[in-house]
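The data below hold one chain only, encoded as structure tokens and taken in the form predicted alone.
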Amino acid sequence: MKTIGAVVGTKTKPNTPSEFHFWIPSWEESISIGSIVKAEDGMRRVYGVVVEMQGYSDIDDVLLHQLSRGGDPEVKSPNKEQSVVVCTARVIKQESDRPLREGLVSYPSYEELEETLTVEGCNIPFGVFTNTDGTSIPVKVDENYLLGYEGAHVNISGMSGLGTKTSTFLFILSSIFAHSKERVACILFNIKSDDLLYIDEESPYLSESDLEIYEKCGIKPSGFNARFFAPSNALSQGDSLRSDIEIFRWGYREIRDYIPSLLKAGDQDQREKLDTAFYDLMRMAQQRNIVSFSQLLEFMERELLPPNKGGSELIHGSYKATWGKLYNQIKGLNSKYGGLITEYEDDVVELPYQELKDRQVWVIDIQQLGFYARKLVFEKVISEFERRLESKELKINKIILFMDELNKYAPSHNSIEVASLKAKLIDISARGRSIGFSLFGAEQFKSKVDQNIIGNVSTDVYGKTKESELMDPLYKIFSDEIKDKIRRFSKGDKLVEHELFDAPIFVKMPRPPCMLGSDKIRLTHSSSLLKAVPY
């Protein structure tokens, strides 16, 4: 292989077991941040990814440089200054933990690159790495670190619109479905218009470069085997932009465990009083075999709110005034949550949890719901699948839960509004791998997500990110040059950090294999745009 540099260690920049430095000749122009190189000293080989590049010269002062040219930048100095570009490579594979003393640097061959990047057990392609000499190879991660038991969970971060977080997830999901050895399915929540309502249709916008990546990754792009669900509206139709949606509607028995998180209180004392009253109410309802909100309200009117009692009198352990506040809030659930909640047991339509199949995607469309209604759906659906996975009641043994806007539902700060949902997501991140429940989260700002979740993630994917976000201490593991490259990413560019990788790897990911809402709009309004659009 052609030599492109020589290993060098200096007093101020010594080589270490984890990184080495090398200078490149003036004619070498292909090396850049993210290149993977091979250093050989005759005894061993060390592979590294370039994370830093600096140019040195023998000029001590800018003023001397200006004076040597008489103040004219086009004039050449009579004495040619000496300069050199020095690269720093982070070690990704070596035979022994010892720093290099000397050696020649070249590009690894395809076989060497494959051996370097393909860690034993890694079988899920996460895009394609193209070295700066043109060698291209799929980058694979270990599904045991995606879906448990060794580790689990994936986090995808990047700017809204430009970070292509949803597109990234859908490509990764297609790769998992194509290569996983498990019986795996996925739960999605559609929270942005019709963004995820057409993923059962194949994308007509894949370019030749997209198809080449799919081929290298061993994936046949197509729409997903998907089912679509949404709450019903007042006309008992699906509250969705998709006409053939399957509806669901919940009653008292379906959501009773989540009602406390829906109750509003002025202060902590009122909150405790309402919680105590509700749990007493739930116990009494169970004793009387109450199964619907209509029955529950009738019972409260009859036994807990008698007209001959004053507001300050105790009734079944709580004051009548407290029962009155609880009654009004429960009564308002039906109108407040629209077609999602019904008063009557015979109007209930539950989600068919037991029917979730291998390689199937469920899209639950809640974009028409308000914040608290969405939170109820999140908690209820997640809890139902968690319980069924734990008791092994399903036809599958792995579920991927995709949560967009993770920083909103599991923020790094304390928020009473999402406290119960955040606790549920933290629980999944901590013990989900033991039952086969993996959280794939996406957000604009990773630094704004609770660290209990981020700390349990085994694979991170970074898209184009704002400079202000990259200044957070969370990103101090990256060199300034890597952060600058992330800031300048194109849509398909990603940085992948995996539990088994000794250094993050730059990859290219294609468009998703399926139709997104924006694709559907483009297709509907102009057949002339059916050609591939730059990604």
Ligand SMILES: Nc1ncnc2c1ncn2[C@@H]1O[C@H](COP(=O)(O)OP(=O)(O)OP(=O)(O)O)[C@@H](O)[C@H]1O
Second form
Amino acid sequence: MKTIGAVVGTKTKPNTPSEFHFWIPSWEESISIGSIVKAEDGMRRVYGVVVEMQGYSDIDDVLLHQLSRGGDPEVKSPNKEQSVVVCTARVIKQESDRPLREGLVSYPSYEELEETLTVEGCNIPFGVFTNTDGTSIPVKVDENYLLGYEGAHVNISGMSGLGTKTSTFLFILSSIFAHSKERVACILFNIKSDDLLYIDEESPYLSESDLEIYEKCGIKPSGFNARFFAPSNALSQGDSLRSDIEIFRWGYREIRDYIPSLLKAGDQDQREKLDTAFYDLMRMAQQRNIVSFSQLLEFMERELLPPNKGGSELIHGSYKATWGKLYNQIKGLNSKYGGLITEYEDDVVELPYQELKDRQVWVIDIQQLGFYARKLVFEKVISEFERRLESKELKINKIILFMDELNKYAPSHNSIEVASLKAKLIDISARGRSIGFSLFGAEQFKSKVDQNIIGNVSTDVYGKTKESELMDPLYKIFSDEIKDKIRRFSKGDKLVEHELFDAPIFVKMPRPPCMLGSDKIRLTHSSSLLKAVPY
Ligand SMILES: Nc1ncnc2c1ncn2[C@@H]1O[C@H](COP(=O)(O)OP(=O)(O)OP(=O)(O)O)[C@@H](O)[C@H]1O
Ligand SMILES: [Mg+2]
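Counterpart to the form predicted alone, namely the form predicted in complex with the ligand:
The complete assembly is shown below, putting the previous chain first.
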């Protein structure tokens, strides 16, 4: 094995059990940030990933350097100054917790790299690591940390488009489906145009290098086995850009538990009054076997809003004025939420939760819904699956929930608007691992996501990220050079941090195995252009 450096600990840069330094000869040009190297001292072998590189020389002063060349940069100095490049490597594998005194540095062989990067139990490839000597190997994470019971939360962050968050998720999902030992399915919400509406189609855009990554990771790229759902519109058709979509439409029974979070109140006092009135109303409705909004409104008109009483008179524990406000808001739900909510029991079409199958993806298209309606769909769908997973009523035992724009629905700041959804997501990220409910979140700015959620992440994937975001204290764990590399990433470059890794690893991820909405548009556009060309 060719020697490419020598270990050295100095007064100002001593080696420690978790870090060692080495200098490289002037002819060595391959080592860079992210390289994995092996240091050998006698029988001892220590593997590390290069996280810092610094060039030293014996020149004290820039003026001296300039003077010795007579002010001309091209003039060679009669005495060549000494210079050296020193690399710092973060230890990723060693047998004892002791610093290295000295040693020779070389590249690990394929087998050594495999042994270094493969932690026991890790079986799900998260991209391919290519060392700077050209050796490349899949980087695997432990599925117990992805799908429970050790952990169940993956976070993917990066700039819009260039961070390729959705593509990363879809690649990871294909890897989990290819290698997991569990019965696992996935729930996705389409919130951007037709972003996720064609994931059942194979991608026509995979390059040679993409296919190579898929092959190394043992994945056969293809479209997913997927079902697509959307709320109905006023004409009872799916409110979606995809025409062959299955519809759903909810009535009073389906959404009653979520109505309190949909009610609008001017202040806290009004909110409490509305909440109390609503819970009383739910109780009364149950006693009277009320199952639809039309029955509920009719009951309210008859018993809670009698024309002969004034607004400040108490009826069934609340003022008539409060019942009036509640009535107007409940009546307004139907028009406010379009075809998603129906007044009549006969019109209800519930999602077939029980039918979710192993290796299946459900795409729930809510891109045409407003903020509050989306929130309702998120909360209800998540709760329905959570309950069924917990009571083991499903054909599967693990569900991956992909939440795009996590910072919007679980923001780091307090927001009354999303309080109940955020509480649900925090609960999933903390408790989901014990019931097999995994949260896979994606966002542009990880620093804008709630701390409780971030604290529960067991695997992080970073794509290209803006400098201003990298300045957040959250990224203090990374050296300036690593941050710089993340800032300069191209689309397939990612940094993976996993609970069982001693250091983060740079990997390459391929284009997604299936068709993205943006790619479909490109394809349709280019084929229509072709058709437009005359003979
Ligand atoms: N490894 C890759 N190499 C080159 N192009 C890629 C790669 N991965 C994804 N892409 C392409 O980059 C584009 C953007 O990807 P993607 O939609 O995943 O980004 P995003 O971060 O989710 O964007 P947004 O923030 O807008 O949701 C897509 O056209 C996709 O095909
Ligand atoms: Mg996206």
